[in-house]
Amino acid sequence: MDTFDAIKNRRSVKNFKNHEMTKNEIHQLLESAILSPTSYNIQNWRFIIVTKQDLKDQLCSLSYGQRQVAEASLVIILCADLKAWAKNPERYWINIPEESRKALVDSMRNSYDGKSELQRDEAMRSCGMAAQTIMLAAKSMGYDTCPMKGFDYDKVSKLINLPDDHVISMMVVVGKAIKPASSRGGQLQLSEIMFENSF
């Protein structure tokens, strides 16, 4: 599917039919996700994929009964490692010369060390870009999605054994729509939201 078509046709679907994604399809989807950009190539996202029905049912309950969580083929919980910048960061630039790699590591450490708010902001930016990649890739594969923030973050964190130095950003559910999404609520005119060079 053409990228522009995927953007136009991607909608937040709430009703999914019973359909099992193959392991190859899930792998293809996540291989696309890891091509998403991250600052300093930090690759701080972590993806918890949920396919087992009993776990999807538990997540549905923790999502205030939103049925798309239980009905979707796949639930992806997008998390991020807040301390990725400090964990063997040389591996993020394994393919570049050592001198340049060392300079990038030093720069990254100076950027993030002791700056918890920036670490969290970076986590949310990274996961947001990965979520959009997942949704567009899924659409191009013939799947529908719904991005979600409506769930009990603390209880989901316990359910997936989230490490202390990680944070959950959002979930994306993936599956085959059983009925189309509602009509778009309405988009603002570009003239209202676009400004050239300054406000």
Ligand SMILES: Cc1cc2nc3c(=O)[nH]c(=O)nc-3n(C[C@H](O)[C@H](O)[C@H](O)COP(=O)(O)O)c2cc1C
Contents of the next structure:
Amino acid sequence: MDTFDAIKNRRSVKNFKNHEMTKNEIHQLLESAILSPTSYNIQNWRFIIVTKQDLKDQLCSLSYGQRQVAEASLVIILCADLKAWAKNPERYWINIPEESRKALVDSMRNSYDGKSELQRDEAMRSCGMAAQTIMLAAKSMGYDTCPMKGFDYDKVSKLINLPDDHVISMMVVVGKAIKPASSRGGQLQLSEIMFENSF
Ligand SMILES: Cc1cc2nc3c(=O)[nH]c(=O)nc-3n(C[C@H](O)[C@H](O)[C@H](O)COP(=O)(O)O)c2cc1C
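Having seen the form predicted on its own, can you show the form predicted in complex with the named molecule?
Below is the entire complex, every chain and molecule, led by the chain shown above.
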């Protein structure tokens, strides 16, 4: 599918038919997600993929009964490791010469060390990028999606055993639409939100 078609046709779908995604499709989707850009190539995202119906049902309850969570073929919980910058970061630059790698790793450590707000910002930036890649890739594969933050973050964290130094950014549910999304809520005009060179 053409990129612009995927962008135009991606909508937040709330009703999915009973459909099982193949392991290959899930793999293709996540392999696309990890090509999304991250600052310093930190790849701080961590993806929990949920296919088991009983777990999707529990996530549906923790999402205040939003049915798309139970009906979706796949629920992806996008998490991030807040301390990824400190965990053997050389591997983010394994393909480049050692001297450049060392410079990047030092710069990365200086950038994140002791800066909890920046660590969280980076988590949200990376997961936001990955979420959009997942939604567009899914659309190209004949699937629909819904990005979600409407769930109990504390309870979902417990359910998935989220490590203390990780954070949940959002969920993306993926499935075969049984009903199209309702018409667009209304887009702001570019003239209201685009500014040339400064506000
Ligand atoms: C971060 C984020 C969280 C969202 N959370 C929910 C949610 O919990 N439940 C839901 O039905 N839609 C959710 N949405 C979908 C938005 O309502 C939807 O993107 C918006 O209305 C625009 O519609 P569209 O995605 O079909 O273009 C969320 C979207 C984003 C980006």
